[in-house]
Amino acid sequence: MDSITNNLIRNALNENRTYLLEPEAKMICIEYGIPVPGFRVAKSESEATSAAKELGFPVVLKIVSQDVIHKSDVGGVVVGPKTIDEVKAAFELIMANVKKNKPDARIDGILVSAMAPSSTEVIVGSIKDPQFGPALMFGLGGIFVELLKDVSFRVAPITENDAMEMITEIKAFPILKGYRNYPAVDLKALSDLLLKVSRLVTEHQEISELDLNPTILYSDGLQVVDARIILTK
């Protein structure tokens, strides 16, 4: 029987698309057993209103559409609305900044989703090699990432000490123990993590890019707020 996953790659690949719809992205990582904050995608304001009652506020709110990648480029991203009033406001507001910065760009909905609670912060990608084929990359997210350039890769398929280690050999892995301000976080769970991208990576060679950023980590868990998923045709 079709996975959700290969009938989303597919569906992209079908129409001409190369990247996923950050709804897609997101079913994906639920079929492999990735945690994301609960999310819906709106059509009408009053649909976004009844989502975020539903989800629980604060929540944010992003523009879903396949001619806009760089959302926040456009302002198509409000974090934190509180109210439905706050809610109404930031789907207005969404919708005309795209219409004014991307007037041609269709718009399949506004994604409204619950708001996952602020901790150390991770990326988990994978990009495919041309002569090994996927490979997984870790590091701190955020600022860290950048600066730093302190990350880990391997070539899928992983194992589980392969994961540990990908996590252990990063300079900044002392913060993931516990320091200072930042509490310990859950290794099992981030292992877990890389062990199922790799499954993901490893099953549908059409993916030539896979970005988990930020993965936001807590002392019990782990919550992908962003997934971006690119495909080759």
Given for the second form:
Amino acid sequence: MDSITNNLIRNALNENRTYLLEPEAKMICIEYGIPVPGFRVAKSESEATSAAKELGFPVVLKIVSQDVIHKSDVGGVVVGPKTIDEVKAAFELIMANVKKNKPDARIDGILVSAMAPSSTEVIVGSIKDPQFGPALMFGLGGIFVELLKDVSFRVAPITENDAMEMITEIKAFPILKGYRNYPAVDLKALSDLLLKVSRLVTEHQEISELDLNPTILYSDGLQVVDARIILTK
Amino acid sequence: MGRVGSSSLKPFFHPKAVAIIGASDIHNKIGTVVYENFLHNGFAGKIFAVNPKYSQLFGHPCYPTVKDIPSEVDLAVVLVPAAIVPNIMGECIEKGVKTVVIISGGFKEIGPEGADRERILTEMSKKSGVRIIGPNCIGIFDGTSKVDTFFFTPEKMGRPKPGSITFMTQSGAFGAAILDWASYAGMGMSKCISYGNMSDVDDSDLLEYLAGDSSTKVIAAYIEGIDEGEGHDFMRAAAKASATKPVILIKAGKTMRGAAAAKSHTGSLAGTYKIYEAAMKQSGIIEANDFEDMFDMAKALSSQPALKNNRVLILTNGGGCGVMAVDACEKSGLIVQELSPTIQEELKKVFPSHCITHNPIDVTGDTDIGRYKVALEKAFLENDEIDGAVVNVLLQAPLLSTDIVDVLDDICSRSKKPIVLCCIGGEYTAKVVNQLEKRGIPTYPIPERAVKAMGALKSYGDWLKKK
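Cool, the form predicted on its own is there; where's the form predicted in complex with its partner chain?
Whole complex next, starting from this chain.
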């Protein structure tokens, strides 16, 4: 089957890459019906500004390089430019930072992305287990995942029922139903996302690890702001 | 992986004729112990000794090879050194033996040389369709058919009475210890299966067989790991089994996978055990933390119906035990459901005024058997708002006697809902508990364990509802 996902995975493996670039991972998301904020890959300052105009301000700029996994660590991310001049400055700053911090990095461009409004952040992930194959993970972002390890797992493929159980079984679930400053979020959209990721990792056993982190949940719908996909050879 | 169907495992447990290959009469040799198990423990089929060194053992003929046996053989038990096991297996295949338990060690577990030898056995089994349990195992104890390959003498390892719990274990020594303990504790067992290196028959095959085994009401399993890529087969087999009977599992080895190797957030959070836990949930397996937990649950699940909803009655003659049971309920997801005013009025009519008629009902230390009977009839049997009962009976109370056994037995036999008991005490209590357990009423020494067993009945009820 000649899907975008198949081509991107095959292409990366042919180039001896075991992780996909963010635009590649997001194209896969789009093919699986997973919502991501609009984005373009800009090779030049002028491409960046016209992309920003097209997408609408403010935007986010991120380095695209097969040699950079942790983009923030090399100064490769600028959040929130609101004008053409700010986009130009951000473009130059990222290029300079990456040249300084990672001189050998091959640069494929800069990702210009529409900015998703802030709201409740969650993480949806997948890991391939040697015994059970792909498994899915779900948890709330930030300290909930990192400090409290408040996450749920299921072996893929999952059913709708499994998806709902994954969501409701974490301790922080009441937050998703609306709590203090947190709005009640679209649980149906979240459950759909888990089912789509389940289908993606079941159909593409080359995926060894996947993070949709953060995924931002709204009262209506959701947006996957960053996507990381790691492959096995 | 169940490639010939699980019915091909039946001769392991119900053989009409067995061959003990490597039988002996030297005191305490495993070939002697196993042969004597079959001779003296009540096995009803034909028993043939095989060993070229003897022409007779204990007054019975001994054959040089399995091929010399003048009868069909359904099960061969192999107790010879590893190096000659492949030859012996070849002879079993020629003879048309249906199933083989290979006790001998010296295979995969010792390294590459042993692994090669084991691969030969797997190939032979695949080609011939002759099923193998083992090698490097203790094999089978079947309380009904008396197939008993456990090479421990009766003085060292007791054999439990027939019952409805089957224990399958990746650790043989653990299996032997459990049998001995069950026998001592008076707990009935259907089977115990130690299946060693799984050269052929593995966890999934056994789960599938036990799903259809009428003498097994509860499957208890101890596993350390599943082979790579076999997870889904295991889940399928477990889901199939748990659709017909409860499956309880202890997974040993819960440590985190090397998180350092993970490149993603998800990877660093996924301990191997997290995924096992998920797999258990998805296939209806009830997870036990340890061996005590496992048999506490098994006892309730083998004698009581599943809990349909989560509303329980707590009945006690000691306030403290009642409170502890309430606390434990919370942890197990059980609700201590308040009793309706009508029921409370009915109880007040018969109870002295110092008794407490809301849930937990406290019939107090001066209770007689009558108060237990009335409380259980009005607040449990005839009350649709209660799904199960946790009953504390502190037998130190002056007016209680062994007569309570009949009353509780009567209530249980009239109930379609589960009941678990807690009796804390010493010698006298132990005597009464023994009688209660003989009637199949699951009884525990502390309220927390009784409630946890009720929690297992809830887990199974929840799973059946999902199906």
